[in-house]
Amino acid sequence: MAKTRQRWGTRLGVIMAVAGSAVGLGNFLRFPVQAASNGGGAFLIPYFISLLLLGIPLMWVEWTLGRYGGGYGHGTAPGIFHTMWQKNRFIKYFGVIGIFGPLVIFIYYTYIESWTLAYSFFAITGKYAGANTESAMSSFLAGFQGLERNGYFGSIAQAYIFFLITFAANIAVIYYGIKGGVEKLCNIAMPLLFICGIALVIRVLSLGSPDPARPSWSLSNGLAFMWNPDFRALASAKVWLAAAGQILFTLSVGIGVILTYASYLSKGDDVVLSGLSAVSMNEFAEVILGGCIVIPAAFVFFGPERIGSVASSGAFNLGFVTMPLIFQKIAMGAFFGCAWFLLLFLAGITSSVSLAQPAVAFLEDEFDITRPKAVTIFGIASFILCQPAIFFLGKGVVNELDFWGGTFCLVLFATIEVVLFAWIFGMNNAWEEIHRGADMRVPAVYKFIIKYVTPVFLLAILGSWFIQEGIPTIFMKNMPGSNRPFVFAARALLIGIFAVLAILVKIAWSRKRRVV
């Protein structure tokens, strides 16, 4: 007798949990740094061109794989490309790349979404008070972090306890399912975050010059340096490459999470204007909460001198750095440095669950095993594979894991699928598949941009993201020679994870013929 599996309990829902998967802590922390140093309000054009030529199609073609998949079962790549295509007995091997991506992104993003929590808690409580320079807030945090010994903390062991408590909150909600777990998260923390955002947005718009004697030292003056265009930005090619680069991240496409959670649809659940719904929400929170909090509320207080070395000093820096230096020096700064690490750690959570599906799913889907046998493997798994992210974080490995799980896997994976979708399952098939149970139709031009475009774009972007970044990482330029035995053990880490993935689809096929 087949095994029911979960839905959703809502349209709602899943809407929620799509967008909570997509709204990241690269909403409010990466989009700004891209945007800033990308031309201003000019990145904004290869942003939404991006956004009509990739993101929205691969959104698409997601929602649409996952409920084909769902139905018939499956809910991660190796299933639901197996029946795309039912000849090809290698085609399931390249559908591990979307439980892979997403496993290496949790080990080393729920340890990250931990800081966000303690600064929540430190802020409230004044732990990082003493803290009013720039050199001092980065001892804070390198303290934190365990890269030194400081009269802030003298180990690792308060980073510690706060991952442990993360880590155990993302367990939990895995363990209560799509209904009771992830869909009940998302519900409460997506409008508690964007009520924060819009929070964060008032407070920061509503500052004034903070020295009557640097009247340059406006809002208005750094809003203009977040928006105001620089066309001749748009002549180069790396511009067109991070823009593009920024709308695969920030939703979550060519990642595999929306596959897993969009088979748990029913088959005439709409996928179009629901895919539509999550990227606006997603489009909200980066765009207008994103580019309007940390480098207008930066520029307000560090000056046009210094904004561009602090926009350009990285996405850790100002959100753990900048934005607490910020806070300290407003009124009602503990509550709305909380409110603004509260923002980032829902932001997190709703994205780290999403994460962790994949490998759940394939365990209950495809090994037929309880969701609590597959939560559990899962957590003991992934906590001892999240430790050299935590114990060797300056020694280049979470660089390792990011580049190859959340830039590398991501493009390839959305290349394949997208492939597969347009080219061998069909695009007369696609386009019926896109439409079952629509209450919106896609604009023809869609039908070429889905099977031409895209996948033209995305070879694109990977042969010069491989160019630019891959060669240079797979050759080590650039990196200190301390950090190499640790970054050749992160490869053969990744290597051995994806062999493993690899041999338990093996048998998990293996089964199922000798089951038939």
Contents of the next structure:
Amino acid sequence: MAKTRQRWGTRLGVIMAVAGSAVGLGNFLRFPVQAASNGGGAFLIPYFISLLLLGIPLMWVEWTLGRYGGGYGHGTAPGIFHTMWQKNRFIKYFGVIGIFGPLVIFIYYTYIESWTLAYSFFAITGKYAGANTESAMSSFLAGFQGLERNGYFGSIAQAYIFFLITFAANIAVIYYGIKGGVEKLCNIAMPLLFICGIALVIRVLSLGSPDPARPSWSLSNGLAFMWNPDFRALASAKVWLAAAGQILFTLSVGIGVILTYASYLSKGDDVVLSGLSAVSMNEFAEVILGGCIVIPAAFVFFGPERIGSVASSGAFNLGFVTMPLIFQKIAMGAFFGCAWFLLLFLAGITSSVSLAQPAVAFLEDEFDITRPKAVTIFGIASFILCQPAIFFLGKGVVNELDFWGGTFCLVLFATIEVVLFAWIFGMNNAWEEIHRGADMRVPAVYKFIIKYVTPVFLLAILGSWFIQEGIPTIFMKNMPGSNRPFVFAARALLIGIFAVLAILVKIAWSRKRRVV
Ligand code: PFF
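Could the form predicted together with 4-fluoro-L-phenylalanine (PFF) be given as well, to go with the form predicted on its own?
Now the full complex is given, and it begins with the chain already shown.
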């Protein structure tokens, strides 16, 4: 017998929660690096095209499918896919990706999120204050991560304590449920996050040219570096792949979490305008806030010659090395440093709870167990799974998890769900379902886009990306030999996780058949 499912408290609450999932570390660290290294302002062209042809349609598809599945007591892809295509016995196993992907991202995302919590403490307590050069600050980070022992940290103990706090906070939010946990968190965290973000943008935009001896190291040149378009970049397939990948990652679509969040809607709740509102909040946070903080600030303090290498040194380096160095050079640096890391932490936790929710919902829905039980099982299993990401960080394990969970699964799952929606469920049914209770109509051209353009675009990405990046990654090209055993072990672990989830689906379905 279907038990009553949890429900969101308010409409604003669900929009905040979905926006909370979307606005994450990706907005403030991944986006600026991608844009600066893929054509600057010109990056926005493939980026916004991907938003219109992939991001927004997938957002609507996931909200609609989630609400539809929730009506049948299913909050995750195996059950939702099965309900849509009952004749197919295998489709539920494709749905496993919608639990597997979020779980894999959760494993490393939570650990990185815990660094941001740690660094907000370090900012106010002045712990990194002595590290004034890039190499000193890099050592500080490496010491913290347990990658080297140095004068700053003797072991990984501090990082581990912050991980425990972050992990416990995530579990507590999930434990209190959709309305009492996730919605409450997002209603507080999202406004606070926007306040921190806007304060930082104002601070950066008022930098001017701090060094009179070097007038070209100015804010306006920094903004120009970030945003002046280099249209030649548009000829490169790599730039288009980066833009499409960024859209999927930043909106949290194509992985299963929005399905789960939407499954807690009621049948007549609007999805069209709500989905679009969440997208708008994310784009404001990404393009306006994310685009005006790290790169322009780094330009002003590192200058035109160095900015290229700083921008391409990677998201972590920018966030945890470049930014703390800058905060030591500006007035009220401890305050703004704390605001920066708090911003990242709030962005992170509202995303990581969304990554945990599918696995918990799966246990609750398909095994009919209570939330405390489901959260306990999830807590123990995911805690164990996080350990390799913590202790083998330097061995390429996090990159490997990010590649399979955060890139490959996204594109694959997005393709499967949009094809199912438009072709198996059928575009006429789909159109009717999208508009149930809708506060605005989707422009008719989206009937065509969802049916043809989005799937073809995704298949093209899947194909060209597989050739460009998939093959070298699978064969571990460009990887130091000493990392290989660890990466092999990570792959074995991933296969193991997938197999366990698939077996759980099998067990759940055979139990149900017996009950019916
Ligand atoms: N959207 C998040 C970010 O931009 O950091 C990351 C993310 C969260 C991806 C949840 C996928 C997901 F399901």
